[in-house]
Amino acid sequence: MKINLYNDSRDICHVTVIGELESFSEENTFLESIEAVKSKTLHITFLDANILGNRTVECLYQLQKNYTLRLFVLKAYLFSYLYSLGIYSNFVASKSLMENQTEKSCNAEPEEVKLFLQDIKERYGYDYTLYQIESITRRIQACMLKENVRGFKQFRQAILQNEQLFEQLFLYFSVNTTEFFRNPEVFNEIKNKIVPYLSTYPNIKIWCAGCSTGEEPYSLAILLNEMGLLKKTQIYATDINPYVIEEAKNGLYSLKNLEKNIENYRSSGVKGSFMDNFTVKGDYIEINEELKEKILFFQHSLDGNGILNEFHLIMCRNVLIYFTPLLQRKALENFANSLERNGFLVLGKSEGILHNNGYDFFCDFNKAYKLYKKIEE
């Protein structure tokens, strides 16, 4: 990370941040730099950052509120994240990376896409070869349209040569639709049927796979806290997308979705007040530190073979639907191997274990809500 500061003839202080603010000390350096010049009119530009820490977010929010600030960002993800928290910036869109296009169609044949995914695996280390080809193709086409690219062959070549463009495609591949206590009837069932089992253990270990921006693991933490079990619980929360992991670590959420989140909370059967778990920070809220401390967020891909731990509960909702049956089975086997004896698995409402040999590893606990129990060995 590098910070450049200079004052122009109008006495405007220009602050340019090159690179991500990847550590506590780098964030401190930025905040100290801003503290020294915050009385001036500021133009702050983030050239490479996709996500910012919660202290930096709060600094920008206060600068925007109390001082003269113009903010510029070059990454679409950061622009969207800040906007959701009530921080307004100028998105500096890059020029289309495609010029002199000769192809006229965005269409790509399945075999072409499969070869492309293999190239991505070899070039960047992300394996999408066992994802459903129709879903992946739709996301490729959406990215091509955004980048104003018509020819798949040219797009493929540019992706493999330009890491910045691959970064945009990677975000299209990552599906991040979530909310607090999503499908509250499932949380109600977990509360009434699974938590009583969990309470019998001296320590509780939970894995939220495909955690997105953190609403699901935080919802579990809220539920367990209100039932007096959080102190003996450790929640592991993983996602393939490193940007949503950092967003989840921040624990900052827009007030725009508050009404829906409160409605879900009440419908889940959890008592108390939803807002008791947050601090209001203007146009956004921050999850309480006692909840953050019980969740370990880290990047992880479900196409690997590694067993993470011996868990009592694994939640993986609305992720397997994007996998082929082969990868679904592989993930289910890994889940089974990562569960304690009699451990539980919760899938999404459109998912199941019937068509991917999942009954080799699990039996129904509540089929209507996609709750399964590991088969005793």
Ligand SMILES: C[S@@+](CC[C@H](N)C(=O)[O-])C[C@H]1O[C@@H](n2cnc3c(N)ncnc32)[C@H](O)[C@@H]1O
Second form
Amino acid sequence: MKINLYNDSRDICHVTVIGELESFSEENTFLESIEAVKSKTLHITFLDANILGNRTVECLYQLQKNYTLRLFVLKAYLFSYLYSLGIYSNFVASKSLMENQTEKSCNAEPEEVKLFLQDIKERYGYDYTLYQIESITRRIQACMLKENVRGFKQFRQAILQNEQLFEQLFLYFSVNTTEFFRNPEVFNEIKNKIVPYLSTYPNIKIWCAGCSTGEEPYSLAILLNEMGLLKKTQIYATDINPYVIEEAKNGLYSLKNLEKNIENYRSSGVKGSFMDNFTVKGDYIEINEELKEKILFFQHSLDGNGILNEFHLIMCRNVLIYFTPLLQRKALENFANSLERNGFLVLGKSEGILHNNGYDFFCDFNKAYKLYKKIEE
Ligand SMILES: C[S@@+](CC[C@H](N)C(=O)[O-])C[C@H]1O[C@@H](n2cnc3c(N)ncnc32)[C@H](O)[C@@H]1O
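The form predicted together with the ligand is what I need now, so please give it after the form predicted alone.
Whole complex next, starting from this chain.
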């Protein structure tokens, strides 16, 4: 990471941040640089950052409120993230990363897409070869449209040569929709039927797989806190997408969704007040430290074989839906191997274990709510 500073003839201070602010000390360097120039009119540009830490977010929020700040970002992901927290930036769209297009055809045949996914796996290490082909093709086409590309062959070549372009496609592959206490009736069922089992263990270990921006593991932490069990709980929360993991670690959420969050919270049957778990920071809220410190967020992909083990509960909702039955089965087998005897699995509303041979590893605990129990060996 590098920071360039210069003052122009109008005494505007231009700060350009090159690279990601990855570590605590890089964030410190940025904050110290800003502290030194903050009385001036500031133009800050983030060239490469997709995500910023919560101290930087707070600094930008305060600068925008109290000083004259213009913010420029080159990554659409960062633009949306800041916007959701009430921080307004100018998105400088780079021109299409594709040049010299000659091909006319738009469509990609499934066989071509499969070969392309194989190439991506070899070049970048992300394995999408066992994702539902229709859905992945739609996402490729959406990315091609955004990049104004018509030829699949050229697109494929460019993705394999240009890491920046792959980053765009990767974000198209990632559907991160989530909310606090999503499908609250499921949380209610977990509270009434699963938590009584969990409470009998000296320590509780939970894995939230495909956790997106963190609302789901934080909801679990809130629920367990209200039930007096958080102190003896450790939650592992993982996702394939490193940017959502960084967002989750920040624990900053827009106030715009507050009504829906509170409605879900109430319907989940958890007693207490949703807002007791947050500090209001302006147009956004920050999750309390006592909840944050009980969750270990890290990047992890369910397409590999690596198991994280000895969990009492695994929650993996609205993730398997994007996988072929073969990959679903592989993930379910991994979950079974990662669970303690008598461990529980919670899947999403539209998911199940019937068409992927999941009954080899699990039995129904409450079919309607997609709660399953590991089969005894
Ligand atoms: C629709 S979100 C679901 C979030 C949350 N579980 C919920 O139900 O609200 C799906 C998440 O799964 C993640 N995902 C997709 N493929 C994955 C994989 N192979 N391994 C881990 N996470 C994956 C995506 O990045 C995304 O954040």
